[in-house]
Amino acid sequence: MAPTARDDAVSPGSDPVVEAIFDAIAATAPTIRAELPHRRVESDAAENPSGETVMAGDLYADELLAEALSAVEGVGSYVSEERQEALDAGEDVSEDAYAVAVDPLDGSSNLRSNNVMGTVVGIYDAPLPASGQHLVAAGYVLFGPITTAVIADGDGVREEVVEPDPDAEHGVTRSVVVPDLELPAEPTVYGFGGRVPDWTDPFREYVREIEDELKLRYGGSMVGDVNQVLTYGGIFAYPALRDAPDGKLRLLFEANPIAYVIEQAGGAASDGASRILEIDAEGLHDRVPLYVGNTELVDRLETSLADD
């Protein structure tokens, strides 16, 4: 896929197959919103190979993201939530090309609704699974009241408009809006998942401080709640609950990729333990608690699930 018509400012100097892969989740963007109205039903698919029930807009965004990144010359393989295995992306291709890692439509059951959702990937320099240290640049597409992309590499995070242009040669322009993207230093917001009577009592307890200093701010959707986050400061969690000691969200398609971005926007990103991006996946399925936004609040976060 040649590259997407796209503003001067657009990392000019960053690895060219990763801007290329960028250039292609942008160019397929217009198309999966534009395709969400027709698609707010269950598929005919059971559910996905993490035990989910799928949308049939989870499918149509995995068909399409899987066809324009398999075409990147650079990639590998293609890897999604959406599928048991690994899409071996050509016969030609060499053994340090990347690894796409994908949740098609993150947040896919706020369909019904019309809430936020929206497209979370990461690219790695290893066979998949790997630890999050194999990143090399991660982001992901915000269907909101305007479609954006946030996109961390080596150089930073930068946030960049995404919109249909006819004269565009994909018909799609990105255009960046906020260069150097950081966390707010003064937290606002916080987003927690979950069922409250699942939770733990650490938990609970460390909630019951946050809610006392910051807004409330959940939506249902992973990449709309951090999103949040980013902009105005904060934290957002997913945690492990009694009967889910794992969480929910998968390492490789979600927690990774967004550990990524808020780690170079200045945050920290925890399992309640450790650094999510040195956590070893075992499988492509793996699950994993989640805890996301300013250093504070999260160093805060692991005192106190250590004191349990």
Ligand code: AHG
The other form holds:
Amino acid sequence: MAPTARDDAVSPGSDPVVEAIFDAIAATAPTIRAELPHRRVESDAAENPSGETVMAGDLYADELLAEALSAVEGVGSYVSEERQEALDAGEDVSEDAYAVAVDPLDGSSNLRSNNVMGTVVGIYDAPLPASGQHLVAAGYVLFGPITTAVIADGDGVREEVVEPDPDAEHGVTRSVVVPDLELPAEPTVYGFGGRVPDWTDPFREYVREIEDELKLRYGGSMVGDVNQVLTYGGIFAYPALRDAPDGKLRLLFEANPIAYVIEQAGGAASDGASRILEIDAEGLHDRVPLYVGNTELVDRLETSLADD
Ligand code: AHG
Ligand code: MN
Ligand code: MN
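Got the form predicted alone; any chance of the form predicted in complex with the named molecule too?
And the full complex, kicking off with our chain again.
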């Protein structure tokens, strides 16, 4: 089994800049959440760098997070799904500052249907684009019935409930509700993106097996679907498609951060052939197929696709 992110973890909370980054993200969560009802329309902005429609909520979250994160001492650059280029935050990432890669609002197509979405962040110790080997921490905020944050910043993964609190230092209280979040050994759920006719034959074969074993839980937002896998065990994928062999999800601010979290929770994260965190990034918006969850299920997936 290849080394995982868990193997080179540092003690949680030991890096004040990483702590400050998660403080800033948690502090924006109630504000983003409060604005969602008013930002459910498509923005009149052009498409995002991935050529996708941009919701007003995407732009609002991006502006707020760019301001909050570039103000953190120790953050040198801000990369976002909504921006073609990195935003220079005034410190030298090749020295000792971090680069943050953010999906400000993952699953924003769920805005109209009032389903879950969230914010994803990867914290890298190298200028971007860079491979997931340079992640020092990663996590996501989930806007569900409850606003939670899932954070991997050292040895393991924790889940926090994030609540607005005007009397608190950052305007929020963060309560750790699961201090050591691990994938359940017994998988229960699966969720696969894309349309069935667009799936490759080897993937459809694999899905037929999984359908007999697990329950379908697909909500159209990676953070929501991954959180179900983390909670109940199983597998999430946005697979390679016939006409899109690189799938849909972006490496720097979707696949890598989720892969880091899932590995630290004891699971595996693959692009169908190799470990997500070892993929070299060429551009800020590279796409990769993403298969994450219980190691046994991911291993079986890689075997199925290799038989192609
Ligand atoms: P984003 O809203 O940041 O563009 O991400 C949407 C992604 C991901 O959250 C989800 O897994 C996938 O798009 C859903 O794609 P489909 O709508 O094709 O199912
Ligand atoms: Mn996304
Ligand atoms: Mn997004």
